[in-house]
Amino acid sequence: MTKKLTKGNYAIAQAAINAGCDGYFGYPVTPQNEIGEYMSKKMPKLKRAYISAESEIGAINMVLGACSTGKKAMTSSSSMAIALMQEALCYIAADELPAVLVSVMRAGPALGYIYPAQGDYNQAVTGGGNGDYRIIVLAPSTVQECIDLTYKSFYLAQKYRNPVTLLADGLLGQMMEPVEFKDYPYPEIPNDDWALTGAKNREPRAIYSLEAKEEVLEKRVNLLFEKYKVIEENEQDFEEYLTQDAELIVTCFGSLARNVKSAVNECRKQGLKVGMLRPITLYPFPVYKIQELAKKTKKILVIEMNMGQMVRDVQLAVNGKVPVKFFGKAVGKWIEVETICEKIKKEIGNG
């Protein structure tokens, strides 16, 4: 198959179309505006829904409505605008609807700017809605993964009837790489037992998150967590690189892994036993693999373009088996390969 030079945001948009997205509802916020731009051109020609909403809140609630009818729907936005969607996202999780959200991170807090940053890990993984709920989170590292994980986002959303966030960043959204647009590789999941399509020839049913009876709400939350347990057991995904004999393992996520992998290669040339583990699913976090690696390495170094967010999940997974160190930077220039090499050498030298 011939590869095509494509910008990350366009790759995500075309992958969503290939996955069968029936409706896109969005609001323009940099650095992900090209997703909505692309959808505005393509979706009407395919007789699919495209709406530029009046606000981020309007967009995510339109997604909620479309998904309740069994349609594949998505929105995309960035950072402070994703913050405005948190209430509706917890409604979507409570209603068990298969929504897809693309979050292309920019620097913060608040409005911040479009500098390189990974400060929305907590927002994506923990969320800002109320109550007990979880959202599946996938983090691409390349433009090709923007395509592959968009496909997977739609599949997992349908499979588990759960919102899924594709967590990219401004670098991935704006950069161009040669990619392949393969056909959507996943089976379609039937939805006729829950989708709202009218009450003709069957009993009426509703999708709702309000429940006044304590015992009924408790049962529903317990059922949600039974589902989350299945997700945690079956959907942990990661990239493992040169960890077999590594005395130091660097963990990172998203596009930063590109520089980390280059730094690992450079350190290997210098005889240093270092490897990389990159979580692809931020939820479910690859706890089992990290626990396995903690038994045979001497130290884990977490590198992030933030002030320390994923590091807490790594520490919980390691559970004190080996030291966990952190190196991070909030905003500005990307962490260079040379800087990562220096940090690796320092941590190995400190034993």
Second form
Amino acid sequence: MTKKLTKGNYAIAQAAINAGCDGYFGYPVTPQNEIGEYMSKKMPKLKRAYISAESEIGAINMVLGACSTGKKAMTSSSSMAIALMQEALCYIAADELPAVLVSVMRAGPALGYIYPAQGDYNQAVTGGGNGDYRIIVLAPSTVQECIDLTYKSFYLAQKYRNPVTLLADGLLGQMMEPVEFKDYPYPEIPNDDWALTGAKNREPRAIYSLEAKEEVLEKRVNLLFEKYKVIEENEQDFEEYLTQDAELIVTCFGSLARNVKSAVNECRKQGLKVGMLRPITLYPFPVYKIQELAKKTKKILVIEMNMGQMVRDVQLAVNGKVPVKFFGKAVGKWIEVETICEKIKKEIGNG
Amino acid sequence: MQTETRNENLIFKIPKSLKEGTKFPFCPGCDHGVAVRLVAEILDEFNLREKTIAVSSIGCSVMLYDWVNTDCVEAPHGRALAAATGVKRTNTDKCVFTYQGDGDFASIGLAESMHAALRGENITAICINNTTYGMTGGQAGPTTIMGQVTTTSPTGRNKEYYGYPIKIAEQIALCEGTAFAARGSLDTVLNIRKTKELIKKAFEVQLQGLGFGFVEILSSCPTNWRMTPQESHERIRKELFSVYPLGVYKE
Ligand SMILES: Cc1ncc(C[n+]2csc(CCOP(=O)(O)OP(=O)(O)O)c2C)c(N)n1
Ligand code: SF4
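Would you mind giving the form predicted in complex with the partner chain, to go alongside the form predicted alone above?
Let us now look at the entire complex, which starts with that chain.
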């Protein structure tokens, strides 16, 4: 298959179409507008749903409605606009609906600016809805991964009947890389035992989160957490790079991993034993891998384009076995290879 | 003497589109139950039960799915028409309706409601106007009339603190995507019958693909109005008809 030079946002949009997305509902916000623009061109031609929603609240609730009927539906947005979607996302999680949300991070807090950043790790992973619920989060680091992980987002959403967030950033959304569009590689998951399709030849179905009986509500939450346990056991995904003999492991996520990898290569040339671990699933967080590495390595350095968000999950996984250091900044020039090399040398030098 | 009740002799039956043995949890004298029943009767008349997906809202009617004998999805407070849009646009062959309170429809959800009308969604929306937020205990809402005493307008609604109420049916009628907008009442048998006709039309326009079908229904809330059911219907006639005139606003 030939490779095509493609912008990250377009790659995500086309991948969603290939994955069989039946409905796209969105509201503009930079740096992800190309997704909605692309969908507005393509979806009507395919006789699929496209709506310019009145707001992100409207968009995510349209996704809720569409998903309740077993259709594959998505929205895409960014940062402060994703903040508006938290209530409905929580309903979607409680209702166990297979929604896909693409979050292309910009710099915050609040309006901030359209500079790329990684400050929405907490927003994506811990969420802003109420009560106990989880959302699966996948973080691509290349445009090719934007495609592959969009496919996976639709698959995991169906497989676990759970919302999935594809967490990209403005850099990935705007950059062009040669990519290959393979076909959607996953099986279709049957939904005829729960989807709302009209009560023909069967009892009516209802999808709701209200539960007035406390024992039933407790049971429902427990069932959700049984599902989350299965997800945590089966779906932890990561990229491991030169960790075998590494005395220092740099941990990072998303597009920043590109610079970290270059820095690791650079340091290896100079004889430093350094490797990289990149969580691909931010939830479920790859705790098993990190625990295993914490037994072998001497130190972990977490680098993020934020003031320290994923670092807490790394600390929880490492559980004090080895020191966990952090370097990050909230916004501005992507942390450069030279800067990362310096940090690596400093941490190795410090023992 | 015991008489046998035979099905064919019944002249008043529970509609098929209501679940058997449905017991509405509404307060005594509340009009919500009448409105839900009317919707179910229309679903029966058009034989829509098996192809309907209802969207419930947050308010006293939140458990709509326990009463209507159709598939149903619960929307977050105010978002019923966004959720219904998602349902309808990905299932154009289905009949989709929302059943909402006035707080849900016209306060927290005004944007979702009005934009569904502006887009001309082929959806039917029923909005119960009881001039208050019923479920949360009768606070001042978007339809609370001037002078009305509620738990958050203890000296009555005045323009200085609360501004003015919204005339929902009139506003929805102004939207170009609206195919039918009307206001009915449930205070008398005659008005119940008329309201049923309005609901019928609001479903008809959906079935014909003409656009948004809307009925606002003036409805009693004896509990929060601190009135008997009779007094409540009296109030609808005396105080509400002049502010919220009954009729068809767009056809
Ligand atoms: C986001 C959100 N805010 C507030 C509430 C609390 N709440 C539940 S029902 C309701 C008002 C319902 O009033 P209305 O829509 O007029 O329906 P009614 O109960 O009168 O039938 C409110 C404010 C909520 N559930 N969700
Ligand atoms: S509070 Fe009012 S609207 Fe709600 S059920 Fe009671 S009477 Fe009806």
